[in-house]
Structures are given as C-alpha cells and as structure tokens.
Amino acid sequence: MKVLMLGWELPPHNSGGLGVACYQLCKALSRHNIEMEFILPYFSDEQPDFMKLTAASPRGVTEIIKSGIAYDSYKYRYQDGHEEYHDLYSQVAMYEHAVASMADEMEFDIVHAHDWLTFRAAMRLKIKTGTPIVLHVHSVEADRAGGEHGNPLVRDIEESAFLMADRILAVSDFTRRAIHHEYGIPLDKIEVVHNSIDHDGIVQLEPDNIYRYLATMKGQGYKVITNIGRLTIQKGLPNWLRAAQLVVQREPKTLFLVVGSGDQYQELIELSAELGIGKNVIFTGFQRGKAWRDAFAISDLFVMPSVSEPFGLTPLEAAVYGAPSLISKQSGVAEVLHSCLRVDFWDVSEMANQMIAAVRSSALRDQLLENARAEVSMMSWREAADKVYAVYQRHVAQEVALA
C-alpha cells in the first residue's frame, strides 16, 4: 500500500507536538506493509529510514528554509536568487499549488493529511484523481482560538475538508465531539486516535540540570511549578498566573517557570507584574532538548491549564521526566492519563487549591508521579498505528471494489 502524508512539520523543526505526533505515528505505521511518502512544505536535511520525505516546492523555488525562534517561517529562494517571506495563508495556497502538481509523478492508494494546513491539498487531490482521503484533526479553529468561533477562512476550509473526507481521525473523543459540534459532521464518520508516547526515544536525565538559579532556590525551600508549551489563547495561561497571585499569597516560597513562546508572550510577562508575582515567574522562552527536559525535571508540578486541549503531550512527557501533573478537565489526554490532578480552565480558585496541596504534600506528588508512570509505561504508538492501518485497508478495499 502506497501512502501519500500530507503535514506542516516534523522534528526536530517543529514548533509543537503536531510534528512529534506525525513523525512517531508514521514511524509506528512503518511495522506494517507500507510505502510512505511525507511531504513537507519546507527542506529538511532529515530523511528517516521508515518514509521519504519531500519538500512541497512551489514553481520556481529552489529552497524552502524553515527558520525563526519557534521554526514559524518560511524563506523561499527563487530561481533568480531572490528570496521572499510569506504569510501562513500565502504558504497554505502555495502548498496546495504544488503538491497537487508533483502528484503527476506520484502513485499512491490514500491520502492522510494533518489539519487545515494541508487540507486544502488533500481535497485537491481528491477532485484530481478520486483517491480516498482520510484527515488527521490534531485540533479544530476554536481549540486554537481559546473556545471562540475563530477565523472564518481557516473554519470554512475545515468545514469543506470534513464533508469531503472518506474518513476523519480526531485525537481524543474531546476532538471527535468538538468537530461534530462545530460544523454538524455525523460522530460515525470520526473515528478516535489516541496520541501516545515514544519510549524508544526518551532521553536520560543528566544530573546537572541546566536551572541552577532555580535549583538553589529549591535547597532554600522553594517549589517550581512549571507550564511548557506555546504561549496563545488556546493554553489558558492568564487564568493560571491568576491562580499563581492567589499560590503566592499562602506559599510565597514558590516559584513559576513558563517554557515556550508565542503571541501572549509580552502580555503574560506584563501580567505577572500587574498581579505583584513578577519576582516569582521566569519566562525562559522557546526551548529544545536538555533544557526542555531539565525543565521538566526541576519541576516539582507541571500544570497545563488549556481552555481547549485536543490532546496535549506534554503531561506524558511530565511524567516521563520526573513531574506530576495538574491538567484541565477541557483537554483529550484526560481520557488516558487518569493519575493526575484536574481542574476546570476557568475555575482560578480551584486551581489555585490543587497547586497548593501539591506544594505541600511531597507524598502526594510522589503518589501521583509513580503512579502516573506506571500509566504512561502502557502505553504505545503501535496501538494508534494499527487503527489508522485498520481504516487505509477498509478504504482501499472500497476503492478496489468500486473499481
């Protein structure tokens, strides 16, 4: 079987747990009698052993450098030697364009793209050469607009793309509801695919940890209580620097490590000193490897506070390396990681209160964390692999009928 995968990023360029997803998801899928092809709408010098990897090059491009602190823009290099920037829906349309036209060269027996970005393409595809698509939804526009109704271009591609779709792939039932409530799709045509996690790649923990401020404080008393992520609307990080001022007040020996970056940056930043704890909250920006983990290790609570969480890796990963975990009950990670905490996005008070008793009780963190380990070692890529394996047979099959 001949598989055509369409998505916006893969590690290690990528700027959240969209690429993680797809890169081990396809690496998991490759157990099986398939011939993968991933296309990209940028250059990379990575080329797994498991699938092909190809840049989407628009006519007249001779590169595609993905490039920014987040790996969030693109740079095209023309033929002439000029080079050009542009903006997300320009790069979507110009995507489009030219995957539609290197599949001329292509053969493949399904299509599986991952969210609005490459949507537009598989639906092209579609209408090209009838070939069955099935769409991966790793999040819908009103998870990314923090429960909002959104931007009605990004909307009305996912609505179209949903009502062409053969079959729709949502990462936890969180998702599959949300896209049935959104735009009205029959709940039978979306099937589950739970997120996992990659035990082969889990890194061992060096013994220094690169935050020694933050590790001095803790040999002073202090706790660490840790978000890691992209800074936006969808995280919900306003109400948990809110429930952090109410932490402080009762525990002031307690300090807050925001990882990530994003377009709340500057505003979180200002928040932190309106609500008197910018003393107590360290912005560390976007970061990647060793100090990514060590983030998590110094931590003695991870928090994930998202307003709309379609999955959500990062408590997984917590667990992993060393941190227990409060999470929104609006997150699909919820349905598989049962020891941890949980608490309403909206409920400050709340969260505020669970925080507290983890800064207090090491029995319950260790409770929680060995616990959650033990979840966390169950599980596996394979699983998720053998289900989306499970619906190209069904579709194929179908296709070899029609024919």
Second form
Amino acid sequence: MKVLMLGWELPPHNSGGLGVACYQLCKALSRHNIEMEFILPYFSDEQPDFMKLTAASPRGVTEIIKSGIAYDSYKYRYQDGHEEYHDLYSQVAMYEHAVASMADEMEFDIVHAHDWLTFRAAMRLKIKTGTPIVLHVHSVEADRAGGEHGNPLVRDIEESAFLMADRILAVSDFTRRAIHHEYGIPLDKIEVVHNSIDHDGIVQLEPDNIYRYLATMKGQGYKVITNIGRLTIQKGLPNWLRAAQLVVQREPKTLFLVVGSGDQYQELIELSAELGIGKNVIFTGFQRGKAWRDAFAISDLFVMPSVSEPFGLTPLEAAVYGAPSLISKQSGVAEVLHSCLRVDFWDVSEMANQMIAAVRSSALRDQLLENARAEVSMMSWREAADKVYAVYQRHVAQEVALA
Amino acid sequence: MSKAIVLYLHVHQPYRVRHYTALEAGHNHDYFQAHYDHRTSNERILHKVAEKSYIPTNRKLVELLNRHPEFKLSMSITGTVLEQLEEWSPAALHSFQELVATGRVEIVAETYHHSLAFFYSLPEFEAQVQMHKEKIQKLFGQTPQVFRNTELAYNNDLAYWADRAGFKGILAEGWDPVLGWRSPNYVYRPSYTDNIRLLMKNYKLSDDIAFRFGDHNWAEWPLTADKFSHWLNETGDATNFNLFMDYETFGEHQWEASGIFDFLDALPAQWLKTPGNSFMTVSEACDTFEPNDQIDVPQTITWADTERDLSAWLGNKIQQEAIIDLYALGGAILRTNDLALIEDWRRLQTSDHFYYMCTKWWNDGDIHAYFSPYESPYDAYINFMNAYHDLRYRLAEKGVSV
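Now the other one: the form predicted together with its partner chain, given that the block above is the form predicted on its own.
In what comes next, the whole complex appears, and the chain from above leads the way.
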C-alpha cells in the first residue's frame, strides 16, 4: 500500500507538537507493510530511512528558506535568482498547486493530510484522482483561537475538508467533539487516535541543573511551579498567573517559571507585575535541549492551564523529566494520563487550591509523579499506528470494491 | 449434625469531606457539609441509601423475624451512620430499633468513627470503642459482647486486646493463607488469648450473595435460596457458616430488581426445612461451639481486595502522609477539650477517607470501577488535607503551636 502524507513540518524544522506527532506516527507506521512519501512545503536535508521526503515546490523554485516557525513567512528562491517572500496563506495555496501538479507523477492508494495547512491540497487530490483522503486533526481553529471563533478563512478550509474527507482522525476525544461541535460533522465519521510519546527520544538528565538560581532557592525552602509552551491565548496563562497570586499570598516561597515565547510575552510580564508577584515569576524565553529538560527537572509541579488543548504532550514529557502535572480539563492528554491534577482552565481559585496542595505536600508530588511515570512507561506510538493502518486498509479495500 | 448460619451485616456511612479548598481553610470549618446536590453530600447519600436499602431491608427482616422464631442475625452499626440517621432519617433509625427490639438481633462492637485508630493510637481507639458502646446502649439498650474492627482489620494484637477487654468473640476474614487447610466454618481461638473466640468470614459464600448475586455472567446465576441452602447442606465440614457482608448489599450494591429481597425472604424457610439447621447470632456461636483449633495472625488482614491487607487504605504515600499527620495532631486536639474540634478530628479518622485516596486501580484508567464521590484520589487527598490544615488553624487560634 502506498500512502501519500501531506504535512507542514517535521523535526528539526518544527515549531511545536505537530511536526513531532507526524514524525513519530510515520515512524511507528513503517512497521506495517506500507510505502510512505511525505510532502513538505520546504526542502529538508534530513532523510529518515522509513519514508521518502519530498518538497512541494512551485515550478522554478530551487530553494525554500524557512525562517523561524511554521506560521512565519518563507523565502522562495527561484532558478533565475530572484527571491520572494510568501505569507502563510499564499504558502498554503502554493503548496496546494504544487501537490496537484506533482500528483500525475506519483502513485498512491490513500492520502493522509495533517491539519488545515495541507487540507486544500488533500481536497485537490481527491477531486483530481478520486483517492480516499484521511484528515488528521491535531488542532482546529477554535483551539488555536483560545476558544474564540478564529479566522474565518481557516474555518472555511476546515469545514469543507471535513465534509469531503473519507475519514477524520482526531488526536483526542476532546478534539473529536470539537470537530462535531464546531462543524456539525457526525461523530461516527471521526476516530480518536491519541498521540503518544517516543521513549527512544528521551535524553538522560545531567546532574547539574542549568537553573542554578532556582536550585539555590529550593535549598532555602522555595517550590517551583512551571509552565512550558507557547505564550499564546490558547495556553491560558493569564488565569494561571491570577491563580499564582492566590498561591503566593498563602505560600510566599513559591516561584513560577515561564518557559516559552509568543505574542502574550509582554502582556504576561505586565500582568505579573500588576498582580504584585513580579519577583515570584521568572521568564526564560524559548528553550530547547538541556535548558528545556532541566526546566521540568527543577520543577515541583508542571502546569498546563490551556483554554483548549487538542492533545498536549508536555505533561507526559514532564513525567519523564521529573515533574508531576496539573492540567486543564480542556485537554486531550487528560484522556490518557490519569495520574495528574486536573482543573477547568477558567477556575482560578481551584487552580490555586491544587497548586497550594502540591506546594505543601511532598507525598502528593511524589505519588503523582510515581504513578504518572508508570502510566507513561506503558504508552507507545504503536497503538496509534495500528489504528491508522486499520483505517487505511478499510478505505483502500472499499476503493477496490467500488472499482 | 446441626449447622448454623451466622448472618452478620455491617451498617456504615462516613462523613465525606466536601470540595473544601485551601482558600477556605481558616474561614469556614464546615468540611462535611456539601451542597445537597453535590456528589459529596452526606445528607443526600444517606437519604438515598435509607430509601433503597435500610428501610426496605429492615421491613423485610422484621417480617422474617416475626414469621420464623428461629431466625436471628447480628449487625454492626457505626456511630457516624447513627448520627446521620438521627439527623436525616429518623424513620430508618426507628426501623433499626424495631429490629433490635425483637430480641433476636445482636449488635457488634466497633469504633464509633469506623477508624483505623488501633494501628495509630491505642488510647484513641479505646475511647472510640467506649463511645460506640455508650451510643448502642442509649439507642438500642444492648451492650455488645463481640468485637469487630474497621474493615475487619485483624491481627494477634487486636485479639489479645479484645480478650483483655472482655469480649467473648471477635470477627475476622477467613482468608486462605491464614486458615491453611482449615475451614472457616468452625469457631477458633486466637493465639495468645484465654477466653475469646474467633469467627472467620466464609468469603466465598458471603461474596456469592454480596458481590456475585446479580452478575448474569456468573455460572451460578441466578442464585436461589434453594440452591444456596443446598450448598450449605452438602458441606459436611462445618458447624457455623459465617456470612458477613455490608448491610447495603440489600438494595444498594444489589438492587431490588436483582431479586435480592426475594432471596432474603426465602432463605430462612428454605434453610430451616432441614432438621438440625439453625440461625445463630455471633455470641451464640461463640457460646455454643468449642474452638476447633488455634489461629495465628501475626500480620494484619482485612476483608478487602485480593490482597486482604490494609493497602487499599494505607498503600500509597498520600494515604500514609494523611493518616500520620492526622494522628500527630491528636494530643494537641484532645487537650483543647473543644468538643466540636475533637469531633471533626475524629470524623476525619474514618477509614473511607483513606480509601478514596487509593491509587491502586487508578492507573489502569478503570475509573468507573472505582467507587468514590471524588473525581480522583488526588482530589480526595487535597480536600482532606485542606480540612487537616484548618484543624491546625483552629489549634493555632487557641494559641496551640503545632
């Protein structure tokens, strides 16, 4: 069976969870008897051994230079030497046209597309070739807009793609219900394929933690509560800071570590000053590698207060690197991780209540972490891959039967 | 050969801690008063269980006692449920009193607060046993002769204590590793004791009624009084069948639609059909049969889970920390002589609180199999510890440093 994967990013050129999830899923899928070709909107010098990577380049383009993250502009360099910058919408359109023009030279039995950025291309392929399309939803526009309506252009793409899809895969039941709720798609058209965690990618922690200041403060009885992620409306950080204020009033020896960057960066700094907890909140900016891992390791509690989190891998990573979690009930990961504290993202006083409990009780922190680690150690991408493969088989068999 | 059924039913409801936050601690002290609609509302749960179980079961039992002069049973009823009945369901309390007034229902001694105090503070344990005895005397005009500890938690030390305290009998789980080749269907003598007798629960027969009765996948379903009596009659190796179970088996764990009340209705007549068969209360069994052997239980056994130990209450770190911290406050709290404070501290000792914090089954994601009014064991712990912190606050207010 030949599968054409349409995706927007893969590590190391990824901005967040989307690229990681695509990569891990494909890797796990390669255990099955399938050939995968993954079409990216840029040239990648990485070449994994389990699938073929192809850049969907418009005619005449010799190089696409990704700057920063997935949602930024790309620079396109042409054969004749001239360069053009394209914003996200025009990239989506260029990707769609490029994929459509490449379709004639490629052989595939099924198309598997990841998130709205590639859905227009998937629809074109279905119209052009009649191949079944499977749409994999890592987030919908309402998630990214923090529960608001979001961008109507993006919503249009999502809606028509969901209607046209042969099958929709959602990274959680939370997302499955969001697709149903936002677009009226029948629930039985949508299947839940939970993300997982890749145990091979776990890096051993080094004995010296990079956050030396925090380590010293902990020695003086301070506790550290951490958020790691993009600082955007989706992530619910203003509520978390308001809860932090209530915590500091009762447990003054509590520090809040904010690891990440995003458009709320300044707003959050201002808010913590306004709340009078400026000296308890530490912003580190975006971190990778050791500084990212050590942030979990130094933490007494990791908090993911997202307004809407389709899956949310970080609580699993927190468990791996040594922090118990408090997560919002509006997250998909709550469906697979039971050993954690949970709260509604809007319930500031309950969020404070649970953080205070974690600050006060080492038994609670230890038990949460021990149980979460036991749960995480049982997780694998294999289950997700098996589900996806079963979907392929069903739809390819259907096509054969119809033909 | 004569054989007796020793039926013993356990009645208990805890004072569940409501959703009580760290922000409230120091302001409100009403940990046990949830809004009526909330899952942790003790009043609502009591109304439900009284209506579904206590009242209809007592009605049936009184009817059976009137119909069969040979029918007898024993029961234990905790102080915490008695207080709730007094406050919220006097009709159900009256139906229990009516039952005991027949003179053929024996009440078993235990701790007033259904606590694990025996393992943490002997003086506190003895105080609660005394409180319970006085409450039973007051409400039922009876003085208990036989002892059971919370969750049937039992070991040699407890038997030794009960012997010294003058009880004629004590109850325990008839757990195979303890019994070895021996049968639970006899009276035994605990090691290191002089006079006391040990009655051990026949868990297979008890669980056939308490757990499996309504299970349509069980090979023996449907269980009839005829079939059950037949099993007992066919068992040669026995003098007394100790059928110990929660009172809520009737109408709550096994719903009325399962036919559990019909089973109960038919059992005495069916059993008494065979000459020599009888019913005995726990005291009668202790008085009637000579001990068959001596039973040695150095480790603590309970009637719960496949492990039959205390791990469902004290198996993890949060359970252990919570109970140790709670008992550590004991001396300071008792010295205040503040009865409301002491009572709140004792209500927090009820074993159910620690059971709700059990994470043994939680990791499997099998949350539906887990009976608790809380969303998670961690929530149970957080509410409990916030109440604990408020106890400390109340002590601090009195100038006691803790």
